[in-house]
Every structure is written in structure tokens, then in C-alpha cells.
Amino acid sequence: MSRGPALEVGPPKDDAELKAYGDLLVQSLGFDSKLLEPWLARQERVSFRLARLGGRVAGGLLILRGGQWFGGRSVPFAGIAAVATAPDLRGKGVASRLLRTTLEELRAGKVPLSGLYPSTHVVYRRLGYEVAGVRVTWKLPTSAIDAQETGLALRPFEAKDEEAIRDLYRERASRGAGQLDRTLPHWKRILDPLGVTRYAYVIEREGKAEAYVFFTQEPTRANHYELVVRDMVAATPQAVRRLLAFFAGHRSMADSVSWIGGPGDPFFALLPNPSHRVDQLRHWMLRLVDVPAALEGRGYAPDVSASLALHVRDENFPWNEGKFTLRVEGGRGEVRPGGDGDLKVTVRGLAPLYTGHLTAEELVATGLVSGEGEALAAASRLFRGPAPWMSDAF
């Protein structure tokens, strides 16, 4: 029985292939055709992976390389974006084979983590991804803000401020879990977004930046708008209050302000009444491409000293299959093959455990983790930390 043409995966060979992939984005993902050409132009061509069947572009995706922060360390990470398949070829395994080949390439390139925002969970779970964190859009009526802090200087953002705002972001991201260690392409999306007019301001004390905000104004009703914060960091209580006062200053025209955060936010402690609400909740998925490298790459609580014997099941990649022993000391982890395998975990179950999105005890109910009480407690203790969330979307 004929197997049909083999699937070939690689970067675009020419402009015609890139255009064919762009056409798939418009048809399959509803991509704005007016923004397609500038979007394609600003990506590095070597970051695209196209799937070809019989010489035809059958699908494609974009790899966004960087890092992801866990326990104060940046782990090499690849975001997978713009996954598209030709409509007449869906259900034939094109996307699965494209992703599998990409993951094999990432492992060979020593990138142990891969993440994405799923349009469907089934395909990605089949390949070992699992929900491992959130991206929350909070919305707050400007009329509910009672802040009058004006002690810190606020001025428009200038190009010379780029290094300072990157430092502010990196400091906050490194103390959390799940935030990206941004590269230039990530910052390009913030500094120069496509299709919108962005505004940006810096808050400083004695010439040193303590906060920044990038936002757009989106119409809500006649002559009114919403402040849509695209990126924001405030490093001190005074800077938080100054940002709130800045937002409140728009209340005559701006009905509300929305921003990206995690399950909690320091803004909430400074609001007199709980008038904020969740406007959108998105989950992102994580895949441990190389389990030992991922476990050794992240940081751990410096006060924890423990060992965990893992028995990992990975139906896709044999290099992750088997027993490993993780030893943590002084905030660093070391992985050796072998051990008793006290904690049995699928590679899917390992993702939310790794990020701290779910504890080992919670994962038992999913069937992705099993073990005795002592092994479960040790796993939850090792991977405890702040709730994982991501401000970037891709």
C-alpha cells in the first residue's frame, strides 16, 4: 500500500514558499491580510519551519527563541507560534509531524523547553504539552481608582530608556515563574507593534527609572476609549501608585484600563474596593523537550535540600523515558540516570509540576502523576514557587 509523498520540514527555500505559508495564516488562522507582509518581514526567515508534501507548502510554524525564568534562572526556551495547516490536509498528521520534527531539532540545539498558546489542546497533548501557566487580562474602571501620587516624575518614553526598561523587566521576570527572558524580537513587538498607535511613559526618581508603561487606546463608545496596557512594570510602591494616578487622570475619556498579569497583582492591595475583574484568561502549555536538561537548567529554593526519584514516561521521545534522580542543593539541581522511580510521571504531568502550576498531590487526580505520600510531598516542595504566568503572547 502506498504511503504517499514524504513530509519534508525546513526553513523557507524562497519568497514563494514564504508567501504560500502567509496565505495559510490568513485562511487558517484569520490573520489580518493587511498586516501579513510587514509581520513576515520582521521575522527572521531561519525561524520559520515549513512542512512540504510533494513540493507543496502544507503547513508551517514560527520558532521564537529565548529563555523562561524559573527559580531565578533562565532556561533556554522556544515559543511555538503561528501553527497553520492547509485546510484540505487537516487530520492527516501534518501538524503533528511538523511539531515532532521541530522538537527533535530543539533538543539537538540544547533547548530543553518549548511553550505555546493552544488553539486546540488535543494535538499538543498528544505531543507531550500540558497547561502549565496563565496569562490574565485584568480590567478596572478608571472611576474606581483613588490614587493621587505625583511625587515621582512621569515623562514620555525615549529611545535612550530602552536599556533601563529592559533591566526593570528582567528584574521582575527573574523573581517570578514562567516569564520570558526576552530577546530582541520579543522587545520589537512591544516597542514597535504592528497596526496600532502605541503610547509609552517612564516613571523615574532622581533620573532613575522605577516604572514604565506601554499602552494603546481602543474605542469603547462615542469619544471614549479603554487604556489597553501592552507592557508594564512598577518596581516600588510609589511607582505603582504613580501609575494608578496616571490611569485615573484619563477618567474623563477612558472608561477603563486593562493590563496583563498573573492570578494576583500588587495593584490590588492599593485599590480601596475590589472593582477589578478578569477580562480574559488564557492558558499556555509547556513541553519538556529534554527532561534532564530542563531539571538541571532551572533554579530551586535555596533552603531546600532533597532528592526525588522520577520514573518518566514519554511516548514520543525515548531520550526522556526511564528513571532519573534529581538532587537539589543550594538552589541548583543535578540529574543522574537511575533510581527507584518513586514518583511516576508522564512528560505531560511533569510540565505543570515543573512550573508550579499544580502540585504533585493535585496532579494525582489527573492520572498524570502517581506515588506515595513522601514522594509527592518531596516533589511539591522542590517545585514550589510563585504562580507561573506570562505577560508575552505569541
Ligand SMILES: CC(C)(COP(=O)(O)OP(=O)(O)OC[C@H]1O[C@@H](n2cnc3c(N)ncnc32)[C@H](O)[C@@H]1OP(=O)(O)O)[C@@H](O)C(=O)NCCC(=O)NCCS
Given for the second form:
Amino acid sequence: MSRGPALEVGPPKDDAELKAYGDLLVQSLGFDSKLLEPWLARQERVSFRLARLGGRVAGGLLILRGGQWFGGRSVPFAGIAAVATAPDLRGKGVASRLLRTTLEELRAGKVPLSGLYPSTHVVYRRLGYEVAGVRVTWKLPTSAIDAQETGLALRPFEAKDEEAIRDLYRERASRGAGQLDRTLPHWKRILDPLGVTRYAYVIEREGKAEAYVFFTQEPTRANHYELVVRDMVAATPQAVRRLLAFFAGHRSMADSVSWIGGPGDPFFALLPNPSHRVDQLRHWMLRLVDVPAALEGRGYAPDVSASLALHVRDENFPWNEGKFTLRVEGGRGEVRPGGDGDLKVTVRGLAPLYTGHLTAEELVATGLVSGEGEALAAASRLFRGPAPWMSDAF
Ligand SMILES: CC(C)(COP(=O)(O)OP(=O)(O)OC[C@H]1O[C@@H](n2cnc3c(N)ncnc32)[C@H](O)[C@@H]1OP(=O)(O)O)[C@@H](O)C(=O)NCCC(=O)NCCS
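One more: the block was the form predicted alone; return the form predicted in complex with this ligand.
Full complex below, order starting with the chain above.
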């Protein structure tokens, strides 16, 4: 990790450095060069971290701050996006050292969780990230919808609806696991996406928003298109049916509708036939940057009262190493150093356990977790919850 010449890490010093990083994104990640400038301009400059080697921009990444919901509490979370190393400097530890410095900085800034969508597992696993949740794109032929619901009013979204849709999103996300506690930049991507025409509607009952949908129309065959839902929440069965009826109303030209969800979806309960299928399954990885803070920051099932003695291994960060005891009571967790270390877990193994993506028993087969049956069962009980999924991609 410390191999190679000294790397200097920090936000861009000037426009020229930002431009050099932007060029890297076009070359390395296939960014659309026409959208690069507006994309760079809409990010906060202080959120970029560039890696400099001998004064040259060798790589970079973007930190997207927010929270992640677990057990009804939002834990400070840093999404890591747009990781790239100059092609001629790859394999020299640039990305690893850049990420490591970023993680140290996050811990100092009291951000206990970091997540990303990986293009390779190798680099990120070495730094303690592990696959911990999903993002499923579901696809449904519009011809398969038989919902007729017209009872609720559906109308185009207006700027004045922003607060109401944020509330709807927050209400659902806070009851789930893994969904982001969105900040303004997250919402900007939904409200005002770059390079596409977005359509947006709100469903209301007696003037109160009960659902919303943001979508684009992507060409399929001659003049036909798919409704690609970028963001959607429906809080009641009538709102779900109203949305389905709205999608069906596009069926003369729209062959299908796709939307993002978890492994299960309330929509399925209202479909007459199993015509939906997975269009894309993406996994995200999580890193517990600060184990005690992450364990204390999340919520737990209010009916669970238990203690778990952990022995954590973290090859990268000594502050996570060692024995901790997690005591959970009334939905909150408290961590004390020490204890018997009954559950032996690497920091990577802790990520899917923490989110509820895998149980402790399942993780035994990965070699990332070990312990007696009782410790495994206690860990699974403590972290059980809704299936972790994330709507946002970055
Ligand atoms: C992925 C990427 C950022 C890695 O950057 P890098 O500076 O070469 O990474 P490092 O040198 O720190 O790599 C650390 C280890 O991971 C390995 N590694 C890096 N990329 C890998 C890949 N795509 N597949 C398998 N192993 C990989 C390296 O070989 C190295 O292992 P080693 O120490 O045994 O040699 C770089 O390849 C890149 O810019 N790719 C194109 C864009 C991209 O995929 N970005 C990531 C988006 S999530």
C-alpha cells in the first residue's frame, strides 16, 4: 500500500487540475464528453479528491456525503464515485492510496460508513469494503398491467411539490435498510438530470401527495420507447394501482416500464401475472470506516435486547482492531472496548452482517466470520431487518 513514489492527495487546486481529472473520467469511465463540463460544475469542488504524482493528476474520486438508513436512524455515509487512475499509471497503488487517505479523512470527519458501486472487487476488498446490498432494476411489459385505478388525482410535478416528495422518500427510506438519506446533490440528479428529458408526476389525495414518479423515455424500436423510472415512491395500494394504470396508459408506444427496487417489491402484489423480470442487478459495497461509531450510529429492532462480543480484524485501520462489546437495548446500541470476542469477524465480513445482506451463519462459508453457534445466532438476530437496497446509483 505504501509502494511507489509519494502521492499527494487533496481537492483540485485550480481549473487545470479539475480539467485533467475530467479528461481521465472521459477516458477511463466513458463519461460523455459533452456532459462533462456541466457535470463537473454541479459538484462541490471540495468533494473531489485528486491524487498527484510528481505534480501530475494521476487519479481522482468524488465523495458524495449523506446518510444511510438502518433501523430507523441515518448513519453518516460517504458514497465514493468516479474513481479513476490514468491508464499509464495503473497497478502502481494510486487508487488504493487515494482511497486509504480518503477513508482516514472520513474517519477524522466522523463519517463511519462509506459505500460504492464497484467495477472490480479487488481494489476495494483490500481496503475493507464488501458487497452488502443490491440495486435491482425491474422490468415489466406495459401490456401485462391490468390496473384501472383512476380514483386518485395524478398531475404533473411542480417545484412546489419538492418538499412533499422528499417527505415521501424519507418516510420509505427510513423504514428500510441501505437507502440513502439524500442531500441536495442527490436530489439534483433526480430533479434535474443532465442530458435527458425527464417527466415527473405526483399523485395526491385531498391535496396531499401520496406518490410520485420521475422517468425518462428511452427508445426501443421504431418510435417506441421504454419508460425508465429514475425515482418513484407510492405510499398506498391505491397510489400503486394509480401509477400502474398511468404506465398502462402509455402502452400504445411504451413497450415496457422499468424501475429500481429491492429483491422484493410491493408492486408485485398487485400484478395479475409474474410478467416482471430482473433487467439489471447491481451490488454495492460497504466499508465500516469506524466500527464502534457505525454500530452505535444505527438503530436496531426495538424488541431486541442482547449483547454481542466481537473480535474485529482490520488490516488497514488499527482503530477498528480488537475486542468490542455491543449492547443493544430499546433500539439503540452501545459499544464498549473489551469482552470475550465470541464472534470473530473481519471488517469486510462485518459489512454484509451490519446491513442484513447476509446472516452470520451464511458468512461462515466466506471465512470472514467465525464463532460458536450461539454467537452466530445472536449476531444474526441483532442485525436482522429489511433487505438492504439502494435506489441511488453513483
Ligand atoms: C479500477 C482503477 C481505479 C484501479 O486503479 P489503480 O490505481 O490501478 O489501482 P491499484 O494500483 O491501487 O490496485 C490495487 C490492486 O488491485 C488490482 N486491480 C486494479 N484494478 C483491477 C481490476 N480491474 N481487476 C482486477 N484487479 C485490479 C491491482 O492489480 C492491484 O493489485 P496488486 O497490488 O496485486 O498488483 C483503475 O483500473 C481505473 O481507473 N479503471 C477504469 C475506471 C474504473 O473502473 N473505475 C472504478 C469505478 S468503481
